[in-house]
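As a starting point, one isolated chain is supplied in structure tokens, in the form predicted on its own.
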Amino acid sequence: MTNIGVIGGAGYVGLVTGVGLAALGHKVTSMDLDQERLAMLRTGKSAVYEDGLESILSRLNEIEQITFTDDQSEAVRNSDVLFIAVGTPSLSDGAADLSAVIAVAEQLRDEISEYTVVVVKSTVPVGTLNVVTDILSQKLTEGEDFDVVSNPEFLREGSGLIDFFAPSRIIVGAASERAKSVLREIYKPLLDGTTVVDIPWIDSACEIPYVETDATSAQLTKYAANAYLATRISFINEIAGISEKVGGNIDDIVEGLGLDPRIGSGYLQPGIGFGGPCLDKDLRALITVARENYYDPVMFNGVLQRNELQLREVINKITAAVGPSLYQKRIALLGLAFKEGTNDVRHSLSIRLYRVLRDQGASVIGHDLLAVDEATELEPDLEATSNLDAVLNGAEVIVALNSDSVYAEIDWPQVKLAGISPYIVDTRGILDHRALTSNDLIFDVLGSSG
């Protein structure tokens, strides 16, 4: 058993790596300032939306596996080992924003009063680490009284637990062999699939793999992940662009593509394109990185502009199939988090359409299972609701955002008896397109020509 410290521990990576690391029976401090997401979580609640993260909370809290304080003095007496998981937002010229990593370290630099091993947890570009070190050198001694670790998270939202407990991989990087040891047995109970907790989704048959290397090294494979996960989603976008100006079928495209074993069927669902918390701002530090080491990222700079020319091809249909003015069309828009399966809208395209779509005075309302509260803390004026009937009956505009499953279920025949008969536009292929069809609704499919 080690004591570890999440710095950031309220925020998604942070809640995720705490619970998970407390659940390997490790006892963990977790620190965050945000007072009122502290609260919820002492009590075995959480802001962040993630299956099945509540009642593995509540029972790490009964055993009093994991804490919650807003000192991070506290957080680093009680532990051995700190995560550094707080947030890496883009700045305006897509640099990743530092200051949080920096103020955590500064104030680390005199908290430090024994060997402590530093986990940098969040998604950071490559120097960073340097950074960490050089501040904690100036009052430390790197080796005897601290040593820096790149450790880059691969969670999925809406799936973070899963790839906590069954990752792809687990990737350490660092110099010292000190340090990798103790990264070894923090780990040891996942990789012997042991935990102090009933977790589903543990396989101690399952080997994981465990890749240890130099901290730029692991940095730059998180960017690169990140990089091919978001290039993969404009090269299908774009192909579907094309399918539907030559009459393809998009559907039948990405089944033929993901049956080639080389390619696999990953991320190539055509949709309104890639954004979120990671994908868009890790893209875009990659690219800033790149162009500060003197090296020119046409590739990437190309999937950033594909992407945001998606979003552009759905207002052009909105607007072919309703006329140029939008002013008080009732527009519907299903799906307002970033993706199904979580209630986070950072970076949302839904929420940048509907921002978009209000700017032309359309009069839009949202529907989400989980991201109500969440979008309309965001947009005070944003018309949003869990209650499909109520977002659908009326709208003259359609637009079908995430792949919730609840959209492929929807009582068309119901819609069409409201009065009104909307025209719809499928981004993510999840409709039942024969229920429209037999039902004499319009409806337009992201790359496909009818």
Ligand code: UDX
Given for the second form:
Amino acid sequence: MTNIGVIGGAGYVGLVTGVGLAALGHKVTSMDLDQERLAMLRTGKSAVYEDGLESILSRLNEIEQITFTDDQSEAVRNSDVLFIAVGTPSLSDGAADLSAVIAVAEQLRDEISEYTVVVVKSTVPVGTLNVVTDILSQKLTEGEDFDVVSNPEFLREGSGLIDFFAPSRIIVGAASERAKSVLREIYKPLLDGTTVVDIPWIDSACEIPYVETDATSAQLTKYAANAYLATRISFINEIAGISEKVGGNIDDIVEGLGLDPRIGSGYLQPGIGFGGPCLDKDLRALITVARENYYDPVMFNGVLQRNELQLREVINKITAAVGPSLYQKRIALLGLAFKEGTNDVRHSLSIRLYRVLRDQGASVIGHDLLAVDEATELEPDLEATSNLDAVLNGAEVIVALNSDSVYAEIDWPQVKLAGISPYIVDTRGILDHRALTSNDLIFDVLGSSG
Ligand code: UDX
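Having seen the form predicted on its own, can you show the form predicted in complex with this ligand?
Time for the whole complex; same chain goes first.
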């Protein structure tokens, strides 16, 4: 058992990390500045939707395996290892904003009094660990008072706990053997499949690859992973665009692609593009790092450009259906979060699409199962509900934007009874195309024509 502090513990990465480490049997002090979120977490409630999180958190609260505080010095006092999980959003030029990481490091410099391993969990540009080390070294001695480690996260929103307890790999970047052994000790229960509360996703049978490398390679691996995922999405969106032009069927193309074991069929769904707080941010940060080191990331610029153009593709489909004037046209958007299975609307392309349609005078109504409150908090003028019938009723255009299974089960004859035959844009290939055809509804599937 290790005494662990998580700084930024109420954020998306920090919360999953804190709960996960506590479930492994470590004593976790989770620190954050957001009082409202801290209060919720102490009652077992989370503002961040994560499948299974609240029940596990409640059990951990009961056995006092995790505590929540707004006092960083308390977290430092209680801990031998500190995970930094604060946000690193994009600056206007695409570089990562490290101000929160730097502020934490400056406070740790003044607070650490005995050997502490500082683990950077936040996704940070290559070289950031040197910045943290330099700050701590202003008052402390590396190797005696502290060591800094890179331990990047590979969590997907909505399935973060699954990704924590059944990771495809654990990567630790460090120079210090002492620090590496501390991290091995921390993750040993995960590798052994032993937890102090019931975790459904633990599979002690499966071997979790544990990779130790240097800090730079660990940080760059994280960026490379997200850059590849973004590239994969822009790749399939570009194939979908070409397929539409020449009369192809994107579902069949993806099936054929995926049968090549070097390619695989996962993560090849065309759509409005990659949204969310990670892929775009990390890709832009990687492009910035490349440029700062006089290397021209031509391909990654193309990945970004395709993603920007994808929103235009969807808008063009809408205007092609209802004419260039969207004024007072009733348009239903199915899916407001940046993807299905999350309540996170940060960098949601559905919200960007809403803003474009609203600014052209359209009457927009949005549907989401989890993110209605978050969407209307972000856009108070947005009409949104989790009542799907209310959204579909009277719509002239219906745009399916995420692949929530509820959209595959829409009762199209019922929709027609409302007296309007809506034009349907299926950006994810999620809708029941046979039912649409049998109900004489005109629809467009991104990537397939005819
Ligand atoms: C991503 C990475 O998957 C995760 O490993 C990393 O730690 C954080 O960033 P996340 O942003 O939560 O996770 O969502 P993800 O499921 O990757 O989807 C990102 C975006 O790509 C969403 O907008 C989603 O709709 C879109 N997407 C995903 C597609 O358009 N097609 C796909 O096939 C998959």
